[in-house]
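One chain comes next, on its own, written out as structure tokens in the form predicted alone.
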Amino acid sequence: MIFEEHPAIGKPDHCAGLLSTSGIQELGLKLPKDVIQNHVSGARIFSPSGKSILIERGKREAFVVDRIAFDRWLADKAHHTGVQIKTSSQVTKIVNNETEWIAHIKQKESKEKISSRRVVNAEGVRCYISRSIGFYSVPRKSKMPAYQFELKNVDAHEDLVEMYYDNRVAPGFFCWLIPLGERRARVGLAARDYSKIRLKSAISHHPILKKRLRNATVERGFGGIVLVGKPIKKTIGSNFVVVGDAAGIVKATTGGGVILGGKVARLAGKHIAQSLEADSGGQTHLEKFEKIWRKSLMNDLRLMYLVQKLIGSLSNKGLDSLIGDAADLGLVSTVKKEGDMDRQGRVIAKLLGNPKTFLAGLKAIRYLRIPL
């Protein structure tokens, strides 16, 4: 039983929409054409100055989404295997009596009580669940405001995602822009402060993203929580398990959680009915999803939160050094040879271990902008 404290399903969206066609086939699901508002090919990555580095492969990488209708048909086909979804339904607190859980629901006009012998927390960035019992959480640090508009009429590549690094614009992260198809496009930020009032000022001034928005009208606005830290220490209590945001598994170079998330979401699901199944010790089916997981990706997020504690710490300059010395170099090459948008570890590895990434790392270093 799935417990949603909105009215619908997918609303409201907090979501870029971008998934890598790769990690959609890992996780087995064929998209339907009503889903689907647009495929990119690579990305154009900008420095403060303007300079620029394409990364692009020839093919597909990329789904750009519509989150809302997404998420419904997740939850269809959910609905169509026994899923039991509740909207209108807030979780207020949780007990543990030892035996099983007491969920404490709200609905519009009555309470209500449920038991359950396992617990899934997918809340989201929130962590009030979580913190109400005392478990981890994502610490506030990690967490960055961001804002984005949805907006016709724009002048840009219809088949490459746009990222801007400026600390002027957006400091500790990005602004981007995702084609939507039929010149219509997300442009949005993530920023240690102030998100909204720094898109509406990067939209008219910053001198890239003002040419390619000056007959933009804007449709919708919507915010939002990247996440840029690590994974809490532990994801399954006493049957209690945390997944997705609430869990911080995300892609801190990007704020991306939808592919990994739901990786580990599918191998708790597994588990879970594992544990569920066994006459005794079902707790150490948990404690094998914990194991399994880590083992898995600890190693690609542990490298993404260190290249974007990294790269959100350099100032400007920095970032014209890295960005530049990264095209002149060739190390642009790697990075579209070894590149997956979802497991970076593996290209970020074979950059550290490349020369030329040393040199380009202590000429950008000489620019930090905070102590790392």
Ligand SMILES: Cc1cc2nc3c(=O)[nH]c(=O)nc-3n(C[C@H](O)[C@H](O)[C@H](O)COP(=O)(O)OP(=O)(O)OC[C@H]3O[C@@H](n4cnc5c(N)ncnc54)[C@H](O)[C@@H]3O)c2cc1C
The other form holds:
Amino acid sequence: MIFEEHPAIGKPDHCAGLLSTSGIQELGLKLPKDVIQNHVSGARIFSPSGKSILIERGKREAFVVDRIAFDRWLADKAHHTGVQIKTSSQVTKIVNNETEWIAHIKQKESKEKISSRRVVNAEGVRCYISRSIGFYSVPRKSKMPAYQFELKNVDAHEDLVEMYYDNRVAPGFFCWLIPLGERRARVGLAARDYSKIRLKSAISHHPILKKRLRNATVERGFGGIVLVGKPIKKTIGSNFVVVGDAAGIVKATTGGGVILGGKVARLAGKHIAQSLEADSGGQTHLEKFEKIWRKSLMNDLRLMYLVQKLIGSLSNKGLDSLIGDAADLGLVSTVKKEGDMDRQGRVIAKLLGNPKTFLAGLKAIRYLRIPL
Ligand SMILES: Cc1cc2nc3c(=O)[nH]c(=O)nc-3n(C[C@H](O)[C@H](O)[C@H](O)COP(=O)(O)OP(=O)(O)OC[C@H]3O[C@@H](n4cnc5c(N)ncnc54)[C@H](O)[C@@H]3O)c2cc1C
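Follow the form predicted alone with the form predicted together with the ligand, if you could.
Complete assembly follows, chain above in first position.
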């Protein structure tokens, strides 16, 4: 049984909707047409002074999805396999009774208590439920406010994402343009603070973005919290599992959490089912789940976190140096050949192992703005 506090699944949305084609395939999902807004083949990354590198794979690298439609479609699939989904139902409290959990649910005009042998906490970045039972939660320093606009009449490539690194525009993170097709785009920004004001200012003043959006009009604006940290220390408690953003399972380099969060959540589902079937020792199945997902993903997540920390600490000179050197030193070709949108750890390890790209990193580190 799933409880969702809002009246409609997927709403309000906060996501940019960029999901790797390979990740969707690995999750065994075949997206319907009405969920897919566009396909993109790569990204152009801009430095503060306007230098850029193009990372294009010559194939459909990622889907741009309508996140509301995506969540609804997933919920529909779950419903058809027997999951009960209760909307307008907020979990206000969970209490452990040795053998079971009691969840307190607040509905529009009523309250109810539901008992359950297992609880999965998928509450997203807020981590209210985790904190209320004294469990590990995502720290505030890992959270960055973000804001996005959807616009029409945009003059940009229809199959390339653009990323703008510039500390005057988005300190600590970056600004993005994701084409939605038919000259529409999602333009957003995450930063340490004032994301909406910074985004408005970027649209008016950033030399490249300003050009892209000179004829554009805003259709809607929406905000959210991007995570840039590491996963929480433990994702299982006694008959209790935390998944998704609530567990901090995101790529710190981009804040993307749908694919990796989805993979870990699926694995959790499998092991929870096994733990329920076991006559005794159900907890060992949960422990196995924790071990398996960490073994498979922690290296990637850790390396992505380190790279984000480094990039987020560079001054504009450092960002210019890194992006300027990237093409000459083979960084772009390595990323093209070895890159994986979701598991970036392998390519990061490869780059660190290459003396030329390692040197480019060292050169850029001279321009650290704040200590790591
Ligand atoms: C601006 C922005 C852009 C992003 N772009 C991308 C992207 O392009 N690609 C990508 O992969 N990821 C992206 N992400 C990250 C992605 O949105 C998250 O990683 C993903 O949504 C996490 O899924 P989740 O199910 O863990 O949490 P959520 O999607 O946040 O879902 C949590 C749900 O729990 C409900 N809830 C919370 N508390 C309670 C309660 N007490 N009772 C009942 N219901 C409750 C909420 O209403 C919500 O529906 C982006 C995030 C932001 C902020």
